[in-house]
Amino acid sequence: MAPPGRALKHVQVREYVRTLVGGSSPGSPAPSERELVQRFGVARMTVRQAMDALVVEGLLERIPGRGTFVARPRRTASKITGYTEEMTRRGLLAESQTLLARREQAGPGVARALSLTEGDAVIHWRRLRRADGVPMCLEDAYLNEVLLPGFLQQGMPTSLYDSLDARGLRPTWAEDSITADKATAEEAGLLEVEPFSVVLRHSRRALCDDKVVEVSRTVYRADRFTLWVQLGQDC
């Protein structure tokens, strides 16, 4: 596990490079590792980890014998991913800590989102999720208990989407929304940020064909998480 200090430096380097090359033409050179080591006063390994994350993300590409450059846009749609998959894609080590896992009665909002009747049984799974040892987000997932018999009795899985996949319920469609907000006192404590720090609130309604399998509300640290999507149209 990376020490929190190094993890934060890695994020600073990564986001600095992202901002620096943002809007640059494909093929433009990225800053050298030596330049970044001198600028941030960090180990070359920390810089390499930051650059690796941007290569995996598709923002940069390495050309053997020449260096690292702004990559050509990948012509693929953003796919539905869970937290572990998303952090792996960014070159970060994902970890999760279960804070709550229990059977509850669906409130009006959750029931409507899951296409259930208010008071129906749902599974509420709350996790603190880390990346490279540092808190990244706080996630509350609500699941239709009827679709997941024995879910709570089998031990909580490492990956929700892998567990859904094993049951033939991996999401094939998702509706996401993201808004900016300020962290509550509880959220700030868990995410290890100052009270009222800016956060990103991400809501998701995920379906497998016509079945709503997950409704989640996630609070991301705005200083650590950057939303990245690909947009386009057929020509």
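Rigid core here is just the name for the largest C-alpha set that superposes within 1.5 Å across the two forms. Numbering follows the first chain given and starts at 1. All values derive from a computational prediction rather than experimental measurement. Compared with the form predicted in complex with the DNA:
Fitting the two forms on the rigid core leaves the C-alpha of Glu15 displaced by at least 2 angstroms between the two forms.
Put the two forms on the same core and the Cα of Leu207 is off by less than 2 Å between the two forms. The two forms, fitted on the rigid core, differ between the two forms by 2 Å or more at the CA of Pro26.
Cool, the form predicted on its own is there; where's the form predicted in complex with the DNA?
Partners and other molecules omitted; one chain follows.
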């Protein structure tokens, strides 16, 4: 598959095994180490290096005295997703209406959250977001302009997270806070609910490596939205 002259041997073995067991059910046997030694004409330590990587990755598990097998997939904690991805996952059609998209000077709260200095330029993007045509939430996102040059000029994307992804800024870390509250009159009007209806407020600070890429405050209609979170110690 790959130019064999250039690929490292342990990488060749690793990718061979990955392809071989890809799609196999958990518990299926992987080739034995000595079998791979024969097939690739390499030392056993080289095969072990390849297999070690797949074990660490969670694809394989070793059982001493028995062999190496396809591991049961580990549970994965919640992915960090944006609205579009999340609604799509729920089988709903995500739509957004931009109410505001402009350059602003960061106030004290936003500046601190974005790790900037008060008065620095930030992008403020306010959207009314619908699911299957009905208002779901109102989102105010604040972005670091320095990380997103030309963002406002390029025409707003549908999905902020796709857009961050394309720039290599997909969040790898998020700090969320969630509270229950009543809608303000303005929020109620936009969300098409009675004034003072119950809402779920969701704030997020999303980082990619050590860069704060997004700070947002979203208010969800409580009658339409339940937040789901999976927590776990494996990834």
